[in-house]
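The chain below stands alone, shown as C-alpha cells; this is the form predicted on its own.
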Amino acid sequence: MSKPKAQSSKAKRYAISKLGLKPSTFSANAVKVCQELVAAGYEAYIVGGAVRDSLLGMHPKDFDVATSATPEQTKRVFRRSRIIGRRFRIVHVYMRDELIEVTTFRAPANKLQTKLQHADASGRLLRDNVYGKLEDDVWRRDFTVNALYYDTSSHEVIDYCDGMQDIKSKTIRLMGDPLTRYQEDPVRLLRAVRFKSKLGFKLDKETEQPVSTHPHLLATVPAARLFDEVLKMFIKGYGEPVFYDVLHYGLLEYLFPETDKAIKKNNLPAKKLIAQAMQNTDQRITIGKTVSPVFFFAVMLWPAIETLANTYIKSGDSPVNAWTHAALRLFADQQSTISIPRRIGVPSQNVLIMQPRFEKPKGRRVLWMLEQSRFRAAYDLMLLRSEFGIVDSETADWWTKLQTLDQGEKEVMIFGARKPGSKKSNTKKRTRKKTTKKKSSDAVHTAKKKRKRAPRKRKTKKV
C-alpha cells in the first residue's frame, strides 16, 4: 500500500498533559491489557477512536489495543481472552465487566505471504492476517484521525500522519489511494459518513468523491456485516444527519433499496417522516432513554410496505390482509441486502401490520392491541403518519385520549361512544316483533292431559 505523498514517515510524539488529557481519561482496564502485555515483552498502545473521541472532549464507550504480539501470543498473556474473527483474526480479553479489543500490528503483504490475505474480483480484502510493526500498522488504518496510538508507559499520543492536524481542522481524510481503500472494504463508505455525522467533521475532497460514485462496492458486502455497521449509523445519536448523508451520496439504495424506490416516486412523505423518526430518536438518546432498533427497521421499511399495501388494497385485499402481506414481502426481500434477526424483524413487522387497526378500531381488538408489548413503538409510528397527514387528526387523538383512562372508562369509551370517523346515524333500529303460532284447542287439551300425574297405587301387606 503506498503511503499518502502528503504525510510524513517519522512519528510526532505529543505529551497527554498538553493536550488537556490526564492518564485516568483512559479506560482502567485498557491500561492494565497495555501494562501486561509489554511486561511479557510486547509493545501495545490504546489506538484509534478510543485516543481521537479523548482527544475532542467525548467519552469513549470501547477502547482498543493494537499490540506487537500475535493473537496466540497475546491469548496466552490473558487467561480470560478468545480469539474470533477470520478475515482479521483479533482477541477479545474480558477484563471485568469490559471487553477490550486487542489486534496484532498489520503489514502489507508480500509474495511469500498471499495466503494470509487475500481478495476478491473487486479487491475486496477476504483474508488480511499479515502482521508487522508499529510502523507499518499506521498505514493499514482507514482514517487519519483513527491512526493515533497511546502510549501508557511515557502518556503519550503518537502520530505518523498528521491525524492532529486533521482532527484540529476538522478533516475526515482516508489514509492512502481512497478508491483502492474503498475497494478493499467498502463499508469505509459508511464509516467515512458516520464518522462526519458523528464528529460534525468534512470529509477531505479525494476521500469525499469515491462515496459518490462507488457506491454500488457496498453490493459486495455481507448483509449480516451491513446490519451492524447500519445501527451504528443511525441509533447512536446522530441518525438524523446520517440520513441525509446517505441520500446525498446514493448509499441507501444499497441500504434499503425499496425505501429508496419509495422516497424516489414521492407519493408518500417519505423523506420527511424518516428523517422527523431519526431526530427524535436522537433526542431520546441525547437525555439517555434507551433507542430499539425494532422501531427503526419499522420506519426505514414502512414507505415500501405502506405503497405495496396500498396496491394490494386497490386489488381488493383488506387493509389488516395486505399490510400482512407486504410486510412479510418485503422483510424477506430485505434479508439479501441487510441480514435483519429474527427477534428484530419479526416485532417490526407487528409494528406495521398494527398500523391500519388504529384507523378502524373495532371493539375488544382495541383492548387486545393495547396489551400488545410493541403497541408504543406501533402507536408512535401512527403519530408520525398523522403529523405528515396519512392517518387523519382525529384517530390520533383518540387513540391518545384512550391511553390516559382507566380500564373502566377505557370500555366505555370503546363500546359506548362512536368510533373516530364515523358518522351518527338517524334512522332508528327496526325491532323485530316475536310472532308466535296459535295452539289448535285439541293440542293445548292433549298436553293438559300429559301433565296429569297418575295417582299411585297403594301397596297392600299380605296376611
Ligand code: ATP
Given for the second form:
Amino acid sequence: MSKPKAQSSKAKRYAISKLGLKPSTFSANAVKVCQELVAAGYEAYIVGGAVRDSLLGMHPKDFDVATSATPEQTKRVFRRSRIIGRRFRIVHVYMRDELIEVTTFRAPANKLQTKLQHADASGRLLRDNVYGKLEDDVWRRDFTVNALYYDTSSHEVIDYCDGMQDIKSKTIRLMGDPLTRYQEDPVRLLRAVRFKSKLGFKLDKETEQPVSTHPHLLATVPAARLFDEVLKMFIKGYGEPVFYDVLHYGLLEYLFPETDKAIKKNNLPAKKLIAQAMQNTDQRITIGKTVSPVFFFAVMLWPAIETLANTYIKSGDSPVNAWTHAALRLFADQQSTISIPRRIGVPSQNVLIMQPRFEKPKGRRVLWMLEQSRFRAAYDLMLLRSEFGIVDSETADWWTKLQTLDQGEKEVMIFGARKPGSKKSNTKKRTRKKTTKKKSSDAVHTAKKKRKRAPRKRKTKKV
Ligand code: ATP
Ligand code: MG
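Could you present the same protein in the form predicted in complex with adenosine-5'-triphosphate, rather than the form predicted on its own shown above?
Following is the full complex, with the preceding chain placed first.
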C-alpha cells in the first residue's frame, strides 16, 4: 500500500467492542476531560499513542486529547489547566492525579507564512498554531497509527487514513509526502525509528528512505528538544534495537557526533559496549528497576572521552587529569547538539572521571570512592569496560569483592592492597576529615578545585 495521499473526509468507524477493547481500557480522567469538553459544546477525542497502544494490548503511558476548542476555550472549561508551548500551543489539564495533554485540531500546513504558522528556509515549521477541523487534524499527525481517534460518547475508533490497517500489518507509515513531513519537523526521523522498536513494527519503504538519505535534517533541531527525544529513544525499554537502528541509518552523527567518530575509528569495542549497556538498561526496565539518564549519557560519551583521555595520557598527563579534561571538554562540545541539563551532565562527567581511579586502588581514596553518590554508576561502567577487555579483570573483581565486605573487612582489604614499600606518610596525609564532607554530593571533579581554593586556616589563639 502506498502513502495515504488523498485527504479523504470519509472516515471508517470501528466499535471498540469489536476490537477487543472496553471503555474502561481508557483512562477515566481522559474520558472525563473529553466529556466535559463535549458538554461545553466542543468536539473532543482521545488520540495518538493511547489509542494505538491500547489496540496493541500495551499500557499507554499517557493520554492525549484532541479538541475543536481553542487553547483559551479549553482553559475556560478546566479550572486546573494551563496553556504551554510556543511553537505548538497545548493545554495541560490536571484531572484528579493525572495530567492530560489537550491539543486543538490543527489546520493543514500552509505555504503562506503567517504569524500563527511559519517555517524556516528548510521547511521546518517554527510555529504551527492555525486551527482546523477533525478532518484537517488527522493529516497533521505524524504516522497513520498515531492518527486514530477514540470517541468516548459512541465508543468508536475513527480512522481517516487506514491507520487500523497499518496496526494490523505492523507498519509505520508517515502521512503525506515523507520528505516534506520530515522537513517540517525532523524529529519525526527519530520518532519513526523509536516507534519501530517500541512497537516491533517495520517502516514502510517510502517512510524509511529519507531516514537514511536525510539524517542531516536533524542538525536544525533545537538542542533542548533533542534531549527529551533522546531519553524517550534510549531509556524506555527498547534502547538496544534503537541504538542499532541509529547506527544503521546514520543518525548517531547528529546526536552524538564525537561518539560516532570514536565508533568509526574502531580503536575501542565501543559499539559492543554501548549495545551491552543498552541491553542491561532495557532488562532493568523490564523487571521494573529504575534507570538513570546520568548513566546513559556517561556510556554514550565514554568512547570519545576514553579516546581523548588516552591521547592526553600519551602526551604526559596523569590518567586522572587526562580523563577530567577529556570529560569536561567533550560534555561542553556535546551541548551544541543535545543540551544536557547540569543536574545530569555534572554527575555523568563524574561517572567518567572516576574511571581511572578504579585502577591501582589505594588507601583512603578507595573509601572516598565508595562514598561518592555516583559510585554505583561508575562501577557499572568500569565493569562493562572490564567485560570488553579495557580494564583488567583483577581490578574489576577486587572492587566487586570489596563491596561484599563489612567496614572492618573493607579496611583490611584496602590497606592490604597497598603495595609493599609504599610510604606510610602517604596514609597519614590522606586521613584528613574532608572525606565525610562530600559524602552525598557529585564532588569528584570539584574535589581538586576545592582543595586548592580552601587552604586550611591556622587558628591563631589570642592570648
Ligand atoms: P508515546 O507517548 O509512546 O511517546 P505518542 O504517539 O503518544 O507516543 P506523543 O509524543 O505523546 O507520542 O504525541 C501524541 C500524539 O501527537 C502522537 O500520537 C501524534 O499523533 C502527535 N504527534 C506528536 N509528535 C508529533 C510530531 N512531531 N509530528 C506530528 N504529530 C505528532
Ligand atoms: Mg503520548
